[in-house]
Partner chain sequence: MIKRHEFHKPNRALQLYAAFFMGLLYIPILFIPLFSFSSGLYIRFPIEGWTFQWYAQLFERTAVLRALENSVRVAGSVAVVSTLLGIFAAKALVRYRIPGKGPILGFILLPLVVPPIIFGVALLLMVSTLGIPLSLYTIAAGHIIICLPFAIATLLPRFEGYDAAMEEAAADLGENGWYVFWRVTVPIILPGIVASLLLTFTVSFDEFVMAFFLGGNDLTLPLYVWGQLRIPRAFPVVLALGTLILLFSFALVFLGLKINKRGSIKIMDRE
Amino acid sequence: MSDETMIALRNVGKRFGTFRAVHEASFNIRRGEFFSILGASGSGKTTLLRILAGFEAATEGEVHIDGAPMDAVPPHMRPVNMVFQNYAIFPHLNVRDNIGFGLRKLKLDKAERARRIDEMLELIKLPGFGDRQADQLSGGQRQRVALARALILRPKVLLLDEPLGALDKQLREQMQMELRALQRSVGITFVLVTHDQEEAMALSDRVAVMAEGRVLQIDPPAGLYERPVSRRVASFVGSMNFLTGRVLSEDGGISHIRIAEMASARLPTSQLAGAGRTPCLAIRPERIAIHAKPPAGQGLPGVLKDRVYLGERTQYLVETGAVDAPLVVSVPNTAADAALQTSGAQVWLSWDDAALIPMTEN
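Can you show the structure of this one chain in the form predicted in complex with the partner chain?
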């Protein structure tokens, strides 16, 4: 294990009876990293986080934090702190005492204790709120108090379970920025659980995508968006079109793939490892060009089904016969073509072969 690794999971699994909530999770989280776990409801994100915090015992595999095995370490002895989904602010204590809750064991004198709490109140931008009762706080303020309460102990890792889930859109976006800035300034490893892909992309150094208890892919946001390995990951992150191709020939490290009747593509054979003879090729809506007249090179003909105006861009639905579902094409409105106004019109689609992403895993 390298010195860079803060958390290491080896084949971690969790069963509730016969149900497997987490399945063979093996990955490392780096020191000082902002790491997100992204997945739909019920995919096992919270369970994984609770295994790290020590509230659930893994039924298989092992967890190391900062090099130490965590098997026999109860939650109150672990070098991690958690921000709970509903914040779990203690209702019988005011803001100061909530934030200072974990300081008891440090046996600080009164002045030092007060100084540290003031420092946290400053950090979360709530100075002067110390004497408020828990029920006199707004959602965003409760969230900040929960953060301060965990950070005051200077943990090695901060675990956050959908910390922004309860906030409205505007506040959520503001808190995202603050959370990111906070993580940079304190330098603590953050592990954040969310089902909001935009949030995961905006905040994280790396994102793990989970579905049905399995980790499907771990990559930086750009990698996840540009090179998803499977249909499930691809459809989770942004919107995506899927085409089915057939490998016709291989020549000098380049595979020639036919897509439908009218279109073909050339891709490096190395990218197709694991994709099979009839690879599934994904392409982002913004990487497809739409034309009212046949383009110079090859063009996939289709019929314009629908057109949705989305402000900065327009989205077209095109029926091609090459795939069952209509293809989604997204065009910035600066480039919108007046000839593409009427549905039912004949259109042609084209793309750069490099925009095609072979799905190498299921």
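Right, and the form predicted on its own of this protein, after the form predicted in complex with the partner chain?
Only one chain is given; partner chains and other molecules are left out.
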């Protein structure tokens, strides 16, 4: 992946009447990057993808692809191609003709056309499937054909609109690995729109989280997970607990924070910038330890309300005086305590202060 910019959005907005679907989106996507736009239904992610494709015109702002302005360029003239969730495989054509459909406008000779199709069949791991009809393919095979049909035109950017949404969980996970391997193989820029956080985290070099038409944060998956900038982002990426703290004092660049009557924390004051005197502190379930007896040092007491066995992990719900909602604690079953079995049992929670993430409420 290069540091060179392939796609540049500058204050891109879209209105439908009085409704603003996208608010002033400004960011770059790098050449050869796998970039995902993650958000719930109605977040504006698909509208933004359609603006890149040229299917929607931005109400304001500018889009550049490979240094060229796209405002006046129609969809069929843009250096992009798009793969949709429903595959759009032509039922009356076999696999070879589906893949090679877009080559017709290039007026290639028969030998070059056949060479390119064979190249794509090898790339998507379907050699020997060229004569099969669409109704003879599985869902995963149809998706591969749709990808090959888009890639055979050698676009600079491939746009993917929830391309794995119609697949079952096991096949979806398999196709995620294949899609990532395919992107690395061809080396072009992929832009994926999805509502599935696990999919975005598994596939992407960077992820943009959107809500209500706004881009809230852009970061690599680890950055989004470990350092979300707001409660909204933290809630959307993985499971998260939220605690309310109160800054008691500051000393030598360290803030002393009271979380509950029997819990406190020490955090760098610089991390609390913008969070105020009563910061929201987030912590992931797997960063909390649960004990059947009071731990050494401080521990937050609570009552075990429920436990859920999830195979490799057990998830505990613990009521404390720190927050209204139960805290979620996730423990690998190799470390699970057999004493933590009974609902209503007294337990204690502890954590490393470095696991606490100060953030704004929004």
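Numbering follows the first chain given and starts at 1. Heads up, when I say rigid core I mean the largest set of C-alphas that superpose within 1.5 Å between the two forms. For clarity, every value in this text was computed on a predicted model and none was experimentally measured.
**Q.** Threshold 2 Å Cα movement between the two forms for Asn98, core superposed
**A.** Shift of 2 Å or more: yes.
Q.
Superposing on the rigid core, I want to see if Leu179 changes position between the two forms - specifically a Cα shift of 2 Å or more.
A. Not so; Leu179 is displaced by less than 2 Å.
Q) Does Val157 show a Cα shift reaching 2 Å between the two forms after rigid-core superposition? A) False for Val157: its C-alpha shift is below 2 Å.
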